[in-house]
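The chain below stands alone and is given in structure tokens; this is the form predicted on its own.
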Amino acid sequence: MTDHRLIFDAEAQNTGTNTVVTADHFLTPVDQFFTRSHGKTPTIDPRSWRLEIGGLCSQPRSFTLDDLRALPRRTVPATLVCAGLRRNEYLLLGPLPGELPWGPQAASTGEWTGVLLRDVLDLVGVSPAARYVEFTGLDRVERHGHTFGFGGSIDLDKALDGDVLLATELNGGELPPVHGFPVRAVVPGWIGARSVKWLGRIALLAEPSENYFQREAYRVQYTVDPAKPRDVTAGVALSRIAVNAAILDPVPEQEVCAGLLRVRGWAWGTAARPVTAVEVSPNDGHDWLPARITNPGLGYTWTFWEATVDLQPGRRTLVVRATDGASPAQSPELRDGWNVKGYANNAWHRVAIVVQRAGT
């Protein structure tokens, strides 16, 4: 099989699923899923492998892969994205030194199985000071002189949502390795980046993670400190995935036949909110028309969308813009959301193609 993915680092695994592969399935095939890690992926043995859990909790444990697959499994559908999610647009406004250009293609849909973190933490008794959980995975990351494994927080609250899982099994096979074998976290709804995988240890936390990916890292800080001119401590943590909407179907620079055309993507709410109207416009934003919802999706996976629209010769730019009927309106520029790091991208998506009259 063709390996379609844009491969940014092989050796850490960042890759992203072509977007054309994406529109075609709304589950992503395995081999096509995106990746985003920090380090080589590990080597682990199922057999000895141990989640640790502790913290602000009443009878701390470990738990055995037996002991995981003793409790009630559970299937949730879910989309992952990434916090660098078309971050390649932000490039149009200036540079982003150190940060991978990703496009739409850093996102995927899956069908993950495991069991409830919340049935976990129904195990260890949760203290009533307790107000985040951490992850933390058993890789190996480098930072600052310092090697640690990548991890984060999230807010209890979410923790005890009935859809976090403690997942095994991705489209009812095997975790592979490169998405977290033997379990990884899946937070349904929110920035890939506290889907930590590899999972060791889970600690329960009066304030939010030490760990550098949630303390120095995933924040949104819209003014550059002149001496640290990447450093985001000051910004605001990432959690839930903004509304966004994408256009798969054509792409960039695409040469396409004069008359109409077929476009289609996705889009997805805020907090599982379902999408309620997708919009396309052929000229840049200046006429738009309804798209028809070709899959609804699910809670916490993204809406297939398309549309139908009419062209005449010339360079032409496609946009699409949703809505949940509840978050904020999409930003029709990019500066409005630029950000230091070049996180969390929602607005709206423009495509550029060159339409050439029919027959040439």
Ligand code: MTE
Second form
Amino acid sequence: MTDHRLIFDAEAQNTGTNTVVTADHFLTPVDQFFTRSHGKTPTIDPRSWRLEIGGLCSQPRSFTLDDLRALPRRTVPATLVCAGLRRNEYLLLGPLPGELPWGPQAASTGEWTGVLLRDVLDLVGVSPAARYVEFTGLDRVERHGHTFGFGGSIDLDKALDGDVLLATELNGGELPPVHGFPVRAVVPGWIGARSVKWLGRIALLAEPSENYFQREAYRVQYTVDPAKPRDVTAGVALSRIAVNAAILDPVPEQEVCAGLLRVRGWAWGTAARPVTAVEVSPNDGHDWLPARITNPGLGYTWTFWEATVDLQPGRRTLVVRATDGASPAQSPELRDGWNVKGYANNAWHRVAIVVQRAGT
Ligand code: MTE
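Just the form predicted on its own so far, so send over the form predicted in complex with the ligand.
The next block holds the full complex; its first chain is the one shown before.
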């Protein structure tokens, strides 16, 4: 079978999880976790590492790892989802130069352990004027002739909601270097880009971060500006991830035998709303059958589902759609969500397979 682990670069900074392996593990094994980094993994000495917190607060200060370890520990299960997830489907509509063609591989679920951002912010005295919390990483990213740390911001309300972590562990072990050692932000339910790795600074701000990855990238813009065709600064900054569902097994173009076939995948709701229904179509959306929820997940994690379809020989397109009962419905049409950088695709997920006559 095709190995659907995606490897986009030699330094393995950008890799996607094999989808069939994903379907086998509710918690993604650490060595299979997808990775998305815009620069090289920095080498950080945990003894000299400091987290600086400043901006709109009464007691700006610097934290050592021991300072953080002295705070209450919390473990939060959460699915990390890259905004470029399922971008490869948009390529059917046209090229997206410079963007990684992720399939459903850019999502993984971990148990993150660390301290609550809320507890840390309590120690610096957040000013009433603060509305946003900006995270900046210690990596060095180059864009348009400038070199800077990857960063972005979240709303103060989200930062205080009791689920946002400054994480030091993933699945019970030390955070691996590529995933942000020694400390990363984990913002459950928001696009992965806000879960800043190799955290070096937190700033309380009155306005969203000016970091390139908040102000100029990770924004949804539906129309191309002919003068600046790759620019999305005029778009809307991505934050919460929308309801979504994907088929992980079988994989695209897989050859299967006619008859009964098990179809498996993930789904999630928006803002930790539980998935209330998942449906699968064996014939490109003409007929639908309910999928069984095999693991309903927890809060901000995915839900696992499976369905059994009965297939006749030929080329067949399987489709999945899900709902959390409250979010806008997933669109049947890819083009409804198309945007300049191909973010946040949550159209019905289609997987074309080849069904062979049994015994051939
Ligand atoms: N943090 C830093 N410092 N640098 C980065 O390039 N990439 C972001 C986010 N945090 C990134 C970062 C993006 S786009 C995603 S999807 C997630 O990290 C990926 O996290 P992972 O590599 O641990 O899966």
